[in-house]
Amino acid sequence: MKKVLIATDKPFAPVAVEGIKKVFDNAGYQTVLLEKYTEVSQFLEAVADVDGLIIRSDIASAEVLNAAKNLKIVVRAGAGYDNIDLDACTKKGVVAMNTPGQNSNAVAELAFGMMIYAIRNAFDGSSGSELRGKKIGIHAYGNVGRYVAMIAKGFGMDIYAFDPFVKKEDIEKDGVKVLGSVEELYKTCKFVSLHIPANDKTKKSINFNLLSLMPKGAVLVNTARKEVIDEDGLIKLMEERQDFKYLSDIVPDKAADMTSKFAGRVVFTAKKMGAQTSEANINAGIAAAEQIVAFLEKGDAKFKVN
């Protein structure tokens, strides 16, 4: 009997776990659950004899992969997969996947929730501003970016995007204006919603020079990864520009410094909340389970990332 481990320091919702187990039960697989573990050793022990692995924000490191003697596939239930050691997976012949699109609406809705909270001054009773008629720039037009555009239309915003990896006509058919450079996007838009991955090219790419191009009253929303922000450059900019606001679903490394210096102009969630909805939990978890079964039974590697 094939065995699959669900290793989640931040557990799925119970209804999602039930759905995942049902997928594996129907396939004749055994499901092993490791939740809220406190030591890596617990992860290493649990993964030792499994064929498949589902994780959320958990780290599938080389150490974990080496401990998993029978492992054939690891799936990150979510879009980002920088918590998987892809090189180690490839060396061991393990297929790594993500579940693109399953959390997208939840992340997009959070971005707008944070925007409204910020521009209405944390609902402190003072006069704020509105989204209608404002220009929003979507930096990376993937699954989340498309949902951001959809919601922005409902708010009556003027929508722009930059993504060199997506065809211009595919973006324009959504009623979104395509800009030719990242600099033009930041120069044009009062609001920028950030959705780029963290890699060697993007880390610290959102820097002082780029952010200084944004119009007066600018709001940067980061539901991507903290590593893409040059935090020193951001702090410098916010010291020079009292009009700039930064909203992040990822607590920055220098959060304490930012909070003390820029009270009322920064908003950080307590932990990464983009995918923290019951719907996203269910969608991503069940998608991960279905992808594991499809791969182990049919060799379907559609969402392979290594």
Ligand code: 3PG
The other form holds:
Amino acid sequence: MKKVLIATDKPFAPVAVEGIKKVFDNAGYQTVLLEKYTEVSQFLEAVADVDGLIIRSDIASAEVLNAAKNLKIVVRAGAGYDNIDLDACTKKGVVAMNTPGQNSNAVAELAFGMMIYAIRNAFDGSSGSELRGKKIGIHAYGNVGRYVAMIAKGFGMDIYAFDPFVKKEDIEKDGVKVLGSVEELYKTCKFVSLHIPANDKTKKSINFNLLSLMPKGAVLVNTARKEVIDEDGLIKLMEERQDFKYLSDIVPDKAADMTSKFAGRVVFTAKKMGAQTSEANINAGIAAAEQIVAFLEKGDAKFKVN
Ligand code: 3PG
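Switch from the form predicted alone, shown above, to the form predicted together with this ligand and output its structure.
Every chain and every other molecule in the complex is listed next, the one we just looked at coming first.
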């Protein structure tokens, strides 16, 4: 009997776990659940004899992969797979996949929740501002970026995007204006919503020079990855610009410093919350389970990323 481990430090909603189990029950697989683990050793032990693995932001390091003697496939139930050691997967002949698009709406909705919270001054009774008529820049027009555009339209925002990997026409058909450079995007937009992945090219790329271009009253929303921000540059900028707000769904490394220096201008969620809805958990979790069954039964590797 094939065995699949769901290893989630931040658990899926119970209804999503039920749905995942059902997919594996129907395939005749055994499901093992490891939630809220505190030590890597628990992960290493649980993964030892499984054929498949579902994770979220959990780290699938070379150590984890080497401990998984029978592993054939690991699926990151979500978009970003920077938490998987892809080289180690490839060396071991393990297929790595993600579930693109499945949790995107949840992330996009949170970006707006954070923007409204910030521009209404954390609902403290003082007079805030509105999104209508304001310029929003979508930095990277993937699945989340697309949902951000859709929601921004509902708010009556003026929508811009920059993404060198997506065809101009494909962005423009959504009623979004395409800008030719990242600098132009930051110069034009009071609100910028970040949706770039964390990789060698993007790490620390959101830096002092780029952020300095943003207009007065700038709001940077990061529901992507903390690694893409040059935190020293951001701190320097926020020291110089009292008008600048930073909202992040990932607690920055220098969170304590930022919170003490920029009270009221920074908002950080306690844990990455973008994809933490039952809908997103069901979509991404069940997609991951179905991808595992499709791969193990039919060799279907459609969402392979290594
Ligand atoms: C993703 O890459 O899909 C998001 O960052 C969500 O991550 P999570 O599943 O750990 O909440």
